[in-house]
Structure formats: structure tokens, C-alpha cells
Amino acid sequence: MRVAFVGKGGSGKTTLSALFARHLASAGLPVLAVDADINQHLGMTLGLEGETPPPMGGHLADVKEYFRGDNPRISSAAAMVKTTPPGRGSRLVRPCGDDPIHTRFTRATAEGVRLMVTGPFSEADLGVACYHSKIGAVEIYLNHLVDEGGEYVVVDMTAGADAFASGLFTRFDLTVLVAEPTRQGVSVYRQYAEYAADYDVAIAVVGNKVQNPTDLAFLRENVGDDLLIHLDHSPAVRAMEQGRAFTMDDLEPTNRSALETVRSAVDARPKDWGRFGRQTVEFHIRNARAWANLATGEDLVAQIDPEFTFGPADLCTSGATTL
């Protein structure tokens, strides 16, 4: 199951993306956590030691290469982009699993949760690069995963609503918008519903940073039903933003309790592989009329096999196994 965190700048969902997942794989599961903010912090907030995972973004064309494999409608790594859906001859994965992009994309926290990252912006980037070519690789990624319920992939997405840049928002099962009990942090929930609401896109906000009674009110009446739980003000947490020494056993009970209900939410959601493959030849085909065939020279609507189903009974492993 796929879960973005999203929210205001600040708001704490990269906290919260870490401690999910760390909730997830304290409980045995398995659990890829994605950090795809342009502030690369969810390494050192899941509290990874050593050296973190290459950054995704940084080798794009080895990325787009593996999962094109022996597609046909597609002629090079360098006509696919971040909207090419797969179809038959594309290699598919499965989260954490042993192929070559998990082997070398992905580094594992003494938790237990696997990491990837998109990269931060390097020397060469600045002033000329968008990051959301970053991003793409990401969004490539899920394009090519087959996941099931008990398997979860948590993604730190960017700050406000700029995942809306690109069909990536989506990508996911379930969107988990992270709010303080302000109007900067509301107004944000109520852009992304409004964005969200054509698409079918399901969000569960999670109130953050909550002191008080007058505060979770607050948050029920400018979020209402959409309002799945809180997490209280925690003294461990901020030791650990702080860097000293945390464990998931350190956390509150009741933002434990809050952690599970998160959890529940995401299981409840039905796989609706069906859903996914529709949005994915849509944005395909809304970024190839844009910008997309002008960029490669090619009609990339030609990309889409209408023969191919999305979902496990697609998985493909064929053609080289090495990046």
C-alpha cells in the first residue's frame, strides 16, 4: 500500500512520515520510506547511520533504462519521462524486493525500514534545474511497482501543492495531510481537497503539533470528518529532532495509539489497480499533448499498450537483471 505525507512547510510531516514508518517495521512489517522533499531530512529522522542510498534523481537514465527493459513502444531511455506508463516488456518490481533497483537505490535503517531518495539539488542544478525532475523518478517508480496489502511504501512528498505539478499525486492509496491548528496549516488541507476532489483521491488529515483542547477543536471545524486522528505534543520527539538518543518503544502511548489508527486507515483503503492504470494513460497523455512529444520529438501517446494490465498478474522481471 502507497501513503504519501504531505502538508505546509514545517508542518511535521517528514516527522511523521519517519515515525510511520518505523511504526510499520516495529510491528515486523515491511516498509520502503521515499524521501522526495527537497529537504533531504527523513534519512537522519528514521535515524539512519552511514551512508545514505544514491540518489534516484542523480541517475535518472539508468532508472528510466531498467524499467523500459524490452518495451517495445518505447525507443530509448531518453524518449521515456516520468508519465510513461508500462506495458508489456517493461520490468515491474515489487517494494524492497532484490532487483537492481532496490539493491542499489535503498539502504536499510537498524529498524528495519529500507530508504530511497530522490537527491537534493547539486552544484549543477542551481539556477538551472527544476526539482521536479528530481521527482520524476520517483513518480517512475510507482509507475512500475506492483504492491499488495501488508507491503508499504511511505513517501515525504514536497511542502504545499507541488505534487500537483505532475499526476503523482495520484500515485497513492491514501494521502496523509499533515496539519497544525492554524490557518496557514488548514488552508493547505483545503487546497489539496479542492485539487483532490476530481480525481478521486483519498486524504486523511492528521493533526500535528496539537497543546490543547482549544487546538483540536480548531482543527475539527475547519477539517471536519476528514480529520482521522492527532498526535499530541510529544517531549520524545522533540528529543529526537534534537538528536539525542529514540526509539519507537520512547513515543507516547497515545501517539502510538494515534500511529496504528494511521495504519488502519491505510488497510481499510481498497487496491484499485484499476483507478491507477486510468490516471496513468491520463497524465501519459496530458504531458505528451503539453510538452512531452516537443521535448523528444516523438509521439509518446504511442508509449501506452492498451493490451496491458495493471497489477500483480503484469509483474515482469524479463531482460538484463543488472543496472
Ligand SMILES: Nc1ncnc2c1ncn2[C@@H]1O[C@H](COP(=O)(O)OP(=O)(O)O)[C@@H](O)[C@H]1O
Contents of the next structure:
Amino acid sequence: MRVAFVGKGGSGKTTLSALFARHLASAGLPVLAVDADINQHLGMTLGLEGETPPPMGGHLADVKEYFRGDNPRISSAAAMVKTTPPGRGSRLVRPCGDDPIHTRFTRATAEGVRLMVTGPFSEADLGVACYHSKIGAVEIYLNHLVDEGGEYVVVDMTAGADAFASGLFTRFDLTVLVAEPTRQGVSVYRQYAEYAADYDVAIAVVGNKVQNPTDLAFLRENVGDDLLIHLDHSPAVRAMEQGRAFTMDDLEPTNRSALETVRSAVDARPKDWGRFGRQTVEFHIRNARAWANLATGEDLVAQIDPEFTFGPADLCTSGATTL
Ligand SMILES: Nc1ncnc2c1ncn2[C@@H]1O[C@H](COP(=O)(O)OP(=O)(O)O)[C@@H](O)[C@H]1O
Ligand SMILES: [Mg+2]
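Can I get the form predicted in complex with the named molecule as well, since the one above is the form predicted alone?
And the full complex, kicking off with our chain again.
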């Protein structure tokens, strides 16, 4: 299952992504956390000791070369753009698999969360339909990922325009919108909800840093039924931010229980590979016509393999063992 955490800067996307991933890992569940935010802080919030993994966004050519495998419709890594869909011959991966992508681009924390990072990017990387865009690495990864219930990919994302410029925002089973009880917090929610509604994207709002009943009432009033749950302002999180030792046992019971509610919401989502496949193709066609054909000098719509079915049936187990 794939979960994105989006929201206004400072709302708590990184904090909640990390706490959610740690919560799952503490239940013994396989979880990959992906840092796709502008500011790369997820590793720290996950308590990763030692080196962060090499940034996927800095090795796009290798990533593309691996995933394209021997798919005859993709002429070269250079002709593979972030929306290029997998087809027969493409390599697919499982979350936390022992394939070259996970081996090279992830590191595990002491609690067992695996971390993958895009690498830092500047505002200049955002919004532009640039096929070198680093966040494109995450989209390529998610397009070639075959995941099932009981295993989790948690993505700490920006709510910025880049996710909408491509198909990235449609790659998740659930998008958690983190909202502080402020007008700005809920205005990002409204924006996101509008886009999401057009694409059948499931969103749940998780309130954050709630301090009193007035805060909660504000969220209820502005978010309505989309409000799944909230986390209170957490002294334990603040202590962690101040550099004090932190384990999940330190998190307040109400906040811990909120994370469990998020998990239930994720688990309740049906895996819809049909929608996933349709949207992959739809965004690829749009991207190809808007800029990618011109940029690559090829008709990239021809990369779509009509015989390919998305989902577990097509998991390709053969392929290179090195990258
Ligand atoms: N529930 C919470 N309780 C206390 N502090 C929080 C909580 N959630 C987030 N914070 C703090 O708010 C700040 C911004 O959070 P962060 O996760 O970095 O936001 P974002 O990733 O959305 O920019 C951080 O200092 C973080 O520790
Ligand atoms: Mg962040």
C-alpha cells in the first residue's frame, strides 16, 4: 500500500511520515519511507544513524536503465521519462525487495524502516515539466512497483505543483493531507481536494498540532467528513526535535492511536490496479504531447504497451542483479 503525506510547509508532513513509518515498523510490518520533500529531513526524523542512502534523483539514468529492462518500446534510458509506463520486458520491483534498486538506494534504520531519498532539489526544479526533475525518480519507482496489502510505502511529499504537473499524485492508495488548524492549513486542503476529486484520488485529512477543543472545532468546521483524525501538539515530538532520545514508546497514547487510525484507513483502501494502469497511461499521453515528444525527438505514446496488465501478475523476476 502506498501512502503520500502532503500539506503546507511546516504542517508536519515529515514528522507524520516518519512517525507513521516507525509505527508500522514497530508492529513488525515491512515499510519503506521515501523522502520526496524539498528539504530532506526524513532520515533524521526516522532516527537514521549513519549515512543516508545515495539520492535516486541523482542517478536517474541508472534508475531508468534498470526499470526499462529489455522493454522494446523504450529505445533508451534517455527516451524514458517520468511518466513512461512499464510494459512487457520492463523490470518491476516489490517494496523492500532484494533487487538492485532497493539494495543501492535504501538504508535501514535501527527500527527496521527502510529509507529512500530523491535528493535535495531547489524551487527551480518544481513545477517545470522537466524530465530531469529529481522527483521524477519517485514517480518512475512507483510506476514500476508492485505492492500488496500489509506492506507499506510512505512518501513524504511536497503539496506543490510538481505532483500535479505529472501523474505523481495519482500513484497512491491514500493521500494523507496534514493540516494545522489554521486558515492556511485548510486552504491547502481545499486546493488539493479539488484536484483530487477530478482524478478519483482518495484523500484523508489528518489534523496536526491540535492544542485545544477550539482547534479541533475549527478543523471539523472546515474539513468536514474528510477529517480522519488528528494528532495533538506533542511534547514528545518537541523533545525529539530538541535532540533528546526518542522511541515510539515516548509518543503520547492519543497520538499513537491516531497513527493506528491512519493505518486502518490505508488498509481499508482497495487496491485498484485498473485505475492505476489507466491513469499511468493517461498522464503519459498528456506528458508526451505537452513536452516529452519534443524533448526526446520521439513519439513517446508508442511506449504504451496495450498488452501489459498492471498488478501482481506481471511481476518480472528475471533481470540483472547489479545496477
Ligand atoms: N504533532 C506535533 N507536535 C509537536 N510538534 C510537531 C508536531 N508535528 C510537527 N511538529 C513540529 O513542527 C515542525 C514542522 O514539522 P515538519 O514535519 O518538518 O513539517 P513539514 O515536513 O510539513 O514541513 C517541526 O519542528 C516539527 O517537530
Ligand atoms: Mg518536511
